[in-house]
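In the form predicted alone, a lone chain appears below as structure tokens.
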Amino acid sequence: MRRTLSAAAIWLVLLALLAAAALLSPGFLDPAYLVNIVRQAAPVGIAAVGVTLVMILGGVDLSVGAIISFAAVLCAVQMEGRVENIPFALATTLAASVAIGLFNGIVIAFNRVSPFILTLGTALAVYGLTQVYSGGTARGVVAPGFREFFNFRLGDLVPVLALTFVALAILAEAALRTTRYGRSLYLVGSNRAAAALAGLPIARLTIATYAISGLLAGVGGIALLARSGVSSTFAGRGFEFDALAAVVLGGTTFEGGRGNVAGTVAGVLVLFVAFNMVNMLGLDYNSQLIVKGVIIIAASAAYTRLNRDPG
């Protein structure tokens, strides 16, 4: 019973927030409005899926916000406003994002460096690279049809961007539940020494998982560009903390070996429902930060209490 409540805690928080939001504005529960929240959450949510995999392994990735910014700028510059450049721009952006993730994974796997420090350093370097590449200003022109495709609403309701987020989350959850890769992540995160004795390829798992995190952060950058239509050198700044908060709220622990993507999706939605609520209240930016922080603390405390061993 306790384990069931623990798994359901973040979903209960989400329902409570939706109920409170509905009291503020009955239109909040309109399906079109709710789907739009999922669309808003897509860049952070897609990156958070990758962070979830890394944290189940027992690591952390603070470079995803920087990769999102870099990917958005790189994709816009490579498009140059021309439709025929879209495939090359997307391929280049994803390849560069994977390369950053591979760098993180290789250094962590073979040098035993702290993932927190390494990925923080990577984030700073990538932000610097983005500034140098862009000249410190917004560059690049989004090609016609790019934004229209990702923001097209199937059935006049669900944007392709929202479906992309949901589809990637379902794919990652299925991989965790049904594949050898997923089972290996949990084993390594739970007991690295035992996993090594069992012959699991820990180095390869580490490299692959950080590469996937880089890839998904790159997809998040493309999603952000599709949502906003503008490439900003610091567009993803702070997204790493939003992603990390969502992952932890969803029940994935820093210790590794525990967590799931479904909980992360709920955590992302909690954050973005909260963001929309404070905007509805017309609070200034500093007040919004306070409210967001309180919601995160309260949700984390509720999860911890439900997860605590009896006695």
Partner chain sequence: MERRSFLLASAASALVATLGGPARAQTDRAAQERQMNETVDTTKFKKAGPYTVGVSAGYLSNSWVVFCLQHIKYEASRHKEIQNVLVTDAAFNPTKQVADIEDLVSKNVSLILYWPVDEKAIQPALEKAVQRGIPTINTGGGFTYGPGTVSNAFIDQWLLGEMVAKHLAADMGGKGKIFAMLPIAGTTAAVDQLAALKTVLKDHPQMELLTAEHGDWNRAKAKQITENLLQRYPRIDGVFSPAGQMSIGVAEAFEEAGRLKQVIMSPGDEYNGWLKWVQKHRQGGAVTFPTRAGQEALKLGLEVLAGKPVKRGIRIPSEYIAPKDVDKYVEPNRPDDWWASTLPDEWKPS
Given for the second form:
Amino acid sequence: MRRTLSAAAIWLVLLALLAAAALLSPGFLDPAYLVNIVRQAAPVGIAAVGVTLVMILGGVDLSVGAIISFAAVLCAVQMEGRVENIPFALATTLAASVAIGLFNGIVIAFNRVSPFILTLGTALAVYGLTQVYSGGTARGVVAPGFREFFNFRLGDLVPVLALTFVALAILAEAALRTTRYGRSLYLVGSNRAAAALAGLPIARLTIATYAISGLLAGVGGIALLARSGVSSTFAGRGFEFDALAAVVLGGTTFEGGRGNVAGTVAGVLVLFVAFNMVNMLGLDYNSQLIVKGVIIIAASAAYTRLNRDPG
Amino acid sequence: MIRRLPALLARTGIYWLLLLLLVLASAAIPEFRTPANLANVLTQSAPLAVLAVGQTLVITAGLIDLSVGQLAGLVVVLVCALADGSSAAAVPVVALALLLAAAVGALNGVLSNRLRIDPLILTFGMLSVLQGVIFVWTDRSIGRAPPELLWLANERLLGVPVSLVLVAAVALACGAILRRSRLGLHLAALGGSEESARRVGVPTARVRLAVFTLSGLSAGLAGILIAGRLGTGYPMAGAGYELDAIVAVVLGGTALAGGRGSIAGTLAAVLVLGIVSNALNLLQISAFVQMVAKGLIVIAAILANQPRARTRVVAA
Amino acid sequence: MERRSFLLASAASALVATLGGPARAQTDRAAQERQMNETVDTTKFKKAGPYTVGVSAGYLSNSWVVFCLQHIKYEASRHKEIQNVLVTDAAFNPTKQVADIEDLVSKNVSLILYWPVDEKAIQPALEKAVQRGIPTINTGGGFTYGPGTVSNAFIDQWLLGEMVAKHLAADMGGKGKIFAMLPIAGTTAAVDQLAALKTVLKDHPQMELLTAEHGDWNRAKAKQITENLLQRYPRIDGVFSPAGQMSIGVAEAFEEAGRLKQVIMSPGDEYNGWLKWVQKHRQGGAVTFPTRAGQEALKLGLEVLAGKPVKRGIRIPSEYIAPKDVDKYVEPNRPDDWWASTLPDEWKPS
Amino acid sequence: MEAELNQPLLEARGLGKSFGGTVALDGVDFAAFAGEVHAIAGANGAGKSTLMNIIGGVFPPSAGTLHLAGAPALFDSPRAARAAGVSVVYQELAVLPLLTVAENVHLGRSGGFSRRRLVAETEALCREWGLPLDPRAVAGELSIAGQQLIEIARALAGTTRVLVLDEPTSVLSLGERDRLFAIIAELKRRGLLVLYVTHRLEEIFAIGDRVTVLRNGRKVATLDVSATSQAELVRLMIGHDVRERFDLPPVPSAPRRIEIEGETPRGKVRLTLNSGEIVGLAGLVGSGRTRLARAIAAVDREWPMTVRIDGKPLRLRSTGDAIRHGIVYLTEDRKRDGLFRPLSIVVNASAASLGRFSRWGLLAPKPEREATEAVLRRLRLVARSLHAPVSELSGGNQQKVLFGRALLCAPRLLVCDEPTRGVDVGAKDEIYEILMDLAADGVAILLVSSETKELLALSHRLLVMRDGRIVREIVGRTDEHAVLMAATGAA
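And the form predicted together with the partner chain, for comparison with the form predicted alone?
The complete assembly is shown below, putting the previous chain first.
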């Protein structure tokens, strides 16, 4: 009962927030605007899907912001402004993102290190690599058609980018619910030692999950590139905070073994609707940071309380 | 004794590394070994040293405090904005700032006791909150540090940086807490095993409160030094310091899992980081590469510091 | 959605941000004019070659700055007496920049060119360099007046803002509703540009400024803010946006809302991505923010080292590029994040 | 030792405690006096540890009161209990391995602090009580018995009047046990109240003055030890007698042979099991029973093992490999590495056999549910829903879920480590039935247990371990004495 409540809570929060926003500005409920919020959320949201998987496993991935930046730069450079380069650029970008995730996964799988600190270190190194690689400028020319494709509105309404985010989220949620991999994540996350006894391939799962997180962060980087073009070599900086806040808000805890992607999606949307409201109200943009911090603390505390094991 | 040898080597490793770096850098870079440059390295390292010494207590207690960097940043802005270059205001403003820093630390402690969430997440959230508070206040440098702080952070007395005195005082104080006080014993116990500590009557909640308060205080002192270094209230002055502090503590041989800490090791590690940065600068290595190097040092440090296979005897 | 730190980062990332000092009202402009025309006695800096030039970069992860640095290196290559150029990068960390400057002094460089993360934070370190006889030149950003800065090679934000505003007013026929997209609140760039805009608007009573927003030199943020403004204001006729990087984000938001035809964009700068947009849409144009500031700074520094008297500040003038003339400047095969410049090809960033 | 004149030192009046809906302790009264060893006896789940935790200040009672020397005692923390003179030595020792003995002994006290004085005081304390401890030694390098002494020293260092010992001998050798008993006798002589919590009846008769028996959260009786018998206590504790021996199913005539060969630091280990056979593995704590059991199932690989089934060697590089070959390990510690506490019963049960319930990586929920249901029904699991979290279940039912998990793997060799630890008496019997059922189905079972009675009752054959080696094989009838002789090396 409590469990169902806690799962539904974030959706109720989202609804309440939307209602409040609609009262503030009738334009808020315009379908085009709502869909646009989903598109704004896509880069962070896609990365947050990966972070959700990692956190269900009992880990955490703070390198996603760096990977997003890295992927955006790398992809743009590989395209060299030519359509025929797009497949190669996408492939190399995703491969490189997976490689970073693999690195995280392998180190964490075979050592008793804190994923939190390790992925922070990885983030630092990846930011550095991005700078070395790009010489400090977001060089790279986006191929014609690339951004147009992702921003094309199906049925004149839903941008491909928003659809990509939703599709990836549904895919991940389905994987969690219906695949052996998803089930194994919950098992390992809720009790690693027991999972080892039950014969689950923990090292392989860990590596695969961090790799997926890297991959999705890479997709997030491509999404960012598609949404706003090449703008900076630090374009994804801070996204790890946002992703983490969304995941925690969505009910996935740091202890692992709990949570789902649907909650994360709601969490991402709550964050973005809240931020847009802050913007539209003309409040100081910086209060977003305070909101984010309080959300991380409050949501963690709330879920700790809800999930406290009675036995 | 023989069983402890690897651990002993691991614990003294940082001093050997420091020695090696000193020798190498002196040999390879003529500018490095000038007294002025060596004094520079010390002055540059002082804020991190103060922060890392405080964090050593925190990590020994099995906790972690990610909010210290932004807390130091808040102190920088506060001190400069309020004092605005006035000598007369120096003492009250510094006192106020330290009080505030200790209060924020205590708030971390209270929240940690009340909400029972992982200190990592709690202080991570606090990091974001503090950053927001700073930026809501100001998004550009404001005010000026009083001249006394400039003197404290930058000047030398008989060739010795003044800030070194502050670092030494903080290190001795924390060393005394760790080695010679009941609080030190209790925080090592808390870091060893919270459950055991609680059962034998260690007042864990009070210890946690004390440790976080001390951590806040050390962040405040570091902020004072940074304010002196910068001379102005730059809103991002503390960004990233928390990670550097953790790296220094871990490099210095304090177990990330808690239970045992070394102030001297932390100081040596701070010097190692300072020398590496100074030498790379003198060698004209690009900041981008330095960033990669720093990331790799973080990764290497936690790999070297990971808990060894459990030593607890398995019953049966 | 960006974190504040990123805002500041990109803030600093446009060279203009370099002057993070207190807002100066227009009345200060007279004082600045006087200060920059002061003559500096450089005899105490005079020294014979060979020279080592130190560059203390507050940050290098920014395309304008990279071009500016290339200009410095290019100019250095043309002088035999310059033996070496040492570059340090503080990566947006002012504490590190203080340390960098101290390290450069330790290396005993002949001259320091710098652009700050935060101008005030590095003043003490710069003063120490000057006391040691090492001249310091502020490169690119706004004008700095203080004992730590021997001279400036800078770009005037107020004049730039004025030019942009005048062209916008002309393009709009002197009437309509506009909003302003500015850099980080409080920076010289934001303050001077807005002040210049308001001054120009006094001559055009039929133009109404709806709101001034701060997009922090961030294309994505400018886009997101504009998306919200499009919800708030049913009618927007023009946009004042001097930074090309943000102008692209603004224009994209209008385009996606299907309202691009109703709006007139002001000139941006010679940011390549913006020039491409101008070329495609044949409107807006550009008011330049010349990357050769670096080259001018080094020339200025060499004069100081030669002991010649120099002015406290030299202004690098902005120029207007009309939409029809943009073809000469745009480089379609180069990245968006690129600057039209006078650098020879072999000196352009790779 | 009767309460003629003096008032009780520790008295419970109507003590009750419930967690959520379950009542752990229900209206318990008892009184204990200074200078006595008062045993608290009861089967697992009788409420012993709840009572102990209330006395030790871990949590407050939800009903009733506790009185210390006539005054109400409200301990809101272990610290408060200690301050009032009540110390508890738990089975899981609260010793901090990185600190020295002296530091450990003086933990939790307030007042002045000097390391030198700590050492001096600890030294004096150890001399006074005859505790063989070096104050400067690092606690983590001591044996379990040594660490237990630290806890006792800690209790003695304060102004302790009541010392609660929780199953203190479960981790001790015989010699260590005798030393502990001597110390307890000394404590008693000096007027302390020792509350001795145990389920080992012989120890109650060895050192106890009086015994209070708990069953299902209620007090059943308080008796003078001299006036009772083991049989009576057993009857009080469990409500009925333990069966001496079960009717074991016969081992099939043409069994599958499982041969295990391995290397331990003390030499070679060899054992053979036949399908349908229950082999008991006896030995004292530290003899290597659990290590051997875990090594066989490839859980730990410090002791490399080769397993052959009908002469065919298996490659076991991981627990997964072992499970695929039908070698399944049932943990001794459900909480640590058995249960996935937040997850549902079905998910817990199918965890080790996901391969069976999935195709191309996709789970098949229906076969999973049906197979799990069938197995758990066979095990007579009591649960409101199979989709409820496993943490809601009682200890016995949790253990059944783990058996269900093992069964779903279609085991050929089941390695059971302490399968009845922490389950109540009724569930114990059911688990014995399950083991015999499995044996009847042809599963070979290696049964590790510290309860020699259980091994004797349930095994076709007994292996006795000592110092990492199998020292004795006992076929046919034997008794506890013989097993103990072999285990201690006295034989």
